[in-house]
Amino acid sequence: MKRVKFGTSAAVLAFLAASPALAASDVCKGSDINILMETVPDTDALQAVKGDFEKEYGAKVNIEAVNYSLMHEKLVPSLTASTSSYDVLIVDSYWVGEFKTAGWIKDLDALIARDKVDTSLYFPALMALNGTVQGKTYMLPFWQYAMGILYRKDIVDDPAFQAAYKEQFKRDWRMPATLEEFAEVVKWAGKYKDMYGIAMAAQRADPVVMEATNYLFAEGGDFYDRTTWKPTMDTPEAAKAVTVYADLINSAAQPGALGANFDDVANTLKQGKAIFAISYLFLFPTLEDPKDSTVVGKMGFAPVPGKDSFLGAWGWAVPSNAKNPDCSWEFLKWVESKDVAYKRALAGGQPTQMWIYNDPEFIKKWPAMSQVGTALEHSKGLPIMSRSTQLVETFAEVMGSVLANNVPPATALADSQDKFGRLVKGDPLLK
């Protein structure tokens, strides 16, 4: 695969050579900006708004939404093209290694101290994942995703519900603490209520990777030690953790959550079929949608229960080989202005920036996002590396392995053993 090689110091200084004759708002008048994005509520938010920059800067911004499974292998082949046809880059957490390693994206320090844009409004989680890397500033944090347990609150506050929870359990009905309890409490919620006792989303290889991240993270799991790099797939947290999913999705999960993505969670959820799931919060807008929700006014979100939860975000970012990056520089500030940023977190979009958690009329609009700090405080993301997209990969074929074939646990977890360690041999990032 061609690589594009960093950006010289030259480089940087041409980025920051606008010239002195267009003001701000002239350097993207009469240019395209066009964005690849996920089909998602932050999109949504985004299109919702984009008129206003149209307006104010003479420029038209076009946005490609794909599905997910779409958007890394049509975004390599532009950023190791001579100029990018996508003018700005939204990038996933775990991209962020590749792309920095390539470099595929702009160093943005100069740029942010120049034009006094303050970063210390993102949640500092957010600017570890999707901001910083090596002590240098890539990207401002787009939106994030987190996850937790969205459940059926109407269902688990009745107090007929919580009668029955009490004879099974013999304790007052209380939110899962750990990892093994939750299970158990799915299990025996959906055989009381007669519905599925979770949605489960284990499509190969993303969607089954973020929903059992949280599994290993909640037991105190990770696939390495994060000061060594020796990896730690052989260890009784992730043989736990991979063994309790597996029972869910086969006990207690809805047909077909084999080959099921996000869409299929939140569908199941809308349909009103499932008590509980581990997913992301970004769902609440579409749970809440009158058009097509049955569960409007009754989902709830709490932490995962156990030590972690799995964290990640996106970022906004200039391609090294943007055709017009004085604009595109213009577009993220613009787009991550507060009156901006606030405008697309009352639109469905989950915010980056800390304050807008602390506004009432955000929290009176979407209850569930008061949680999200508390989410942030017990969460992490996946390892920054160059070979993270291999490492998503690896762990698919862990959980294909299990899911699919039927390897205990223990046995596909240490036979991968070698191939996690293969993946930080030498990888800059990680020095």
Second form
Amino acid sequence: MKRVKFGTSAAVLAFLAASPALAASDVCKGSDINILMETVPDTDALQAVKGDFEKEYGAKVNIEAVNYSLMHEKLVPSLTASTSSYDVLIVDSYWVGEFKTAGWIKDLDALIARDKVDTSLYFPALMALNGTVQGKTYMLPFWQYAMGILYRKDIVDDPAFQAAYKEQFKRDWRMPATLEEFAEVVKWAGKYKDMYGIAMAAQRADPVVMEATNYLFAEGGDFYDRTTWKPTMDTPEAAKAVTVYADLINSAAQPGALGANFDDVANTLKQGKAIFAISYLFLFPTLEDPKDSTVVGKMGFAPVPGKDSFLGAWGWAVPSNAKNPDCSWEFLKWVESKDVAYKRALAGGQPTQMWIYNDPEFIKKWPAMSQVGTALEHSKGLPIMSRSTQLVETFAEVMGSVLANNVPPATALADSQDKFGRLVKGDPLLK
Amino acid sequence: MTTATIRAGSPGRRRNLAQYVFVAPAVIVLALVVAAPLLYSIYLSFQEYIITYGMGDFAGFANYLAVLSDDFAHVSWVTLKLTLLCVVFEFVIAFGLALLLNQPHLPGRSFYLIVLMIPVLMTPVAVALMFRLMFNPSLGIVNWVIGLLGIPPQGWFGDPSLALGTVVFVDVWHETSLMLLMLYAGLKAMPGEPVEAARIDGASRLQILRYVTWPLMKPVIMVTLMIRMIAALKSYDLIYMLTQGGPGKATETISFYAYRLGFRFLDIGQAAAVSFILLIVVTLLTLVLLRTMREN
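Got the form predicted alone; could you also share the form predicted together with its partner chain?
All chains and molecules follow, beginning with the one already shown.
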């Protein structure tokens, strides 16, 4: 059945290439392009420019924007059906392995070669995370969610704050260089300013995992040894990372952090109630929005202290069961064309093409973006494996038992080794 | 041959056949939309089936053993606590309100009834979103109000010691109306003479409640409690919207556990096993309900 489908698509593509009468833009005429997206600034940025595609290609772009937690469960039934309800997919970095193994996304290499799409424009780290799997290209990186320290620049730059810091720590002010130092500073600064030292998002499952993975990577820990695929959750690095995270939740975070997601982190920061957060750079447009933020012009961004930070990204893909794959591909080409990518970036998106970060107008509008290059150099994503979505759930269980049930981190992590081991068993991507 | 022809063509036989023909569409639809998926899910519960990898081998009871040895005891305990707390609070409040509404000569009865029915008319998702905002630690009105009383802000859905209680509170707010409606209908349908006779005999209000109303209402109360208990055992929507089973696993119910195995872990075999266990529990309770209804 798959062969028949592939054969049909190949025949259509050959016909399109051979027929000068049928322009590329005609393949979408009268079509509906349905896309499921997350309610984040990048979706707003696409909403702002989608009219151009509709005008040029005669198609209607329908964006269904939902909360992140709903996306995976809406996509899976659609992808297992005979025809997908969504014509273009955006794939989170930790769904990549799963989607590839299940055969839900199309290999784009032939189309990229045919249409001379330049994938060298993208940050290599993002292509590796949300572009290629086992040497084949399945996605074009759409936006990155580099994480780092979001902090109150006005507070830490204040000479009085820096003098108090010097008195406390017997050194001149500096952004923390290690996770331990970060925790010390956060706790002290919160008390000194009578604010929450840090805004945190420890809601199950995605929020706590995205945040705590920064702590794990910062300490040099990881979920697996990425060559042997043996779980490494019982290491001292992992235990230390989770211990620091739990300590900050208990002693410096806003109340209800265990039930908070990144929206709550943004709200806490926007109300001027917290000094630090380890969170997403994509929160900047909302933090800088004078309509509902009290910290406009007061926020800074710095890389996560320690070894590495967590990097996430999304990629555009064409579902294997797309109604009109040629039109889906035309949309991908259009949305990632230099002009459209730049417009989206100016509208508050998080570009994945390197050249945009060298554009003076872009950096002038979003100064914090100048740090992205540094953040990407010291960051890594979750392992590309078939069950990385379940890895997130499993790590969330570990964090839950530490944070909610007060199980000692080392015990909870050691107990999880077996579960992490089962996730990679028989994985065709890791052979 | 002659006898058979006569029987087949007799009016009684034709009537019988017609009955089957008329019922057949409903039976076929039910078989397709209820029985077939149910049987298929029972079949799946004995298979090794992770969506990412496709259908695997026959697993025997491995899925059942895996879920029973994992978190099942914990989620069952949470479900039981949630069910009992919700049903008890909702019953006490609903019965009290139903008695008040049933008072003769109560002015504005229809108004009170309409107001009290508002929660049950709202979808659980809307209710959850409303309460999530009200209980938001930094933006919510609840923390603002308790702040006026000098109480520090609380993480209602984020504190393991408060989360289940807060979910129960939301559920009670939402579901009490339904119980009230059923109990109020029961009180309305109750014959008035026994209460009147007791009053003439000089019984106090408490005695009338204890010795007249309660025994007469017992069948309605039993059915109401059973219906609510079966619904509470399957609690999923509020949990999904309010806490996602967290913090940790503090509010994870059996239904949410099945959802998590199926839609997050994509382990359809194990999810089907959990669902089937829940189905057995709910079926047993339904049998009790049916028996109670028959007895009364």
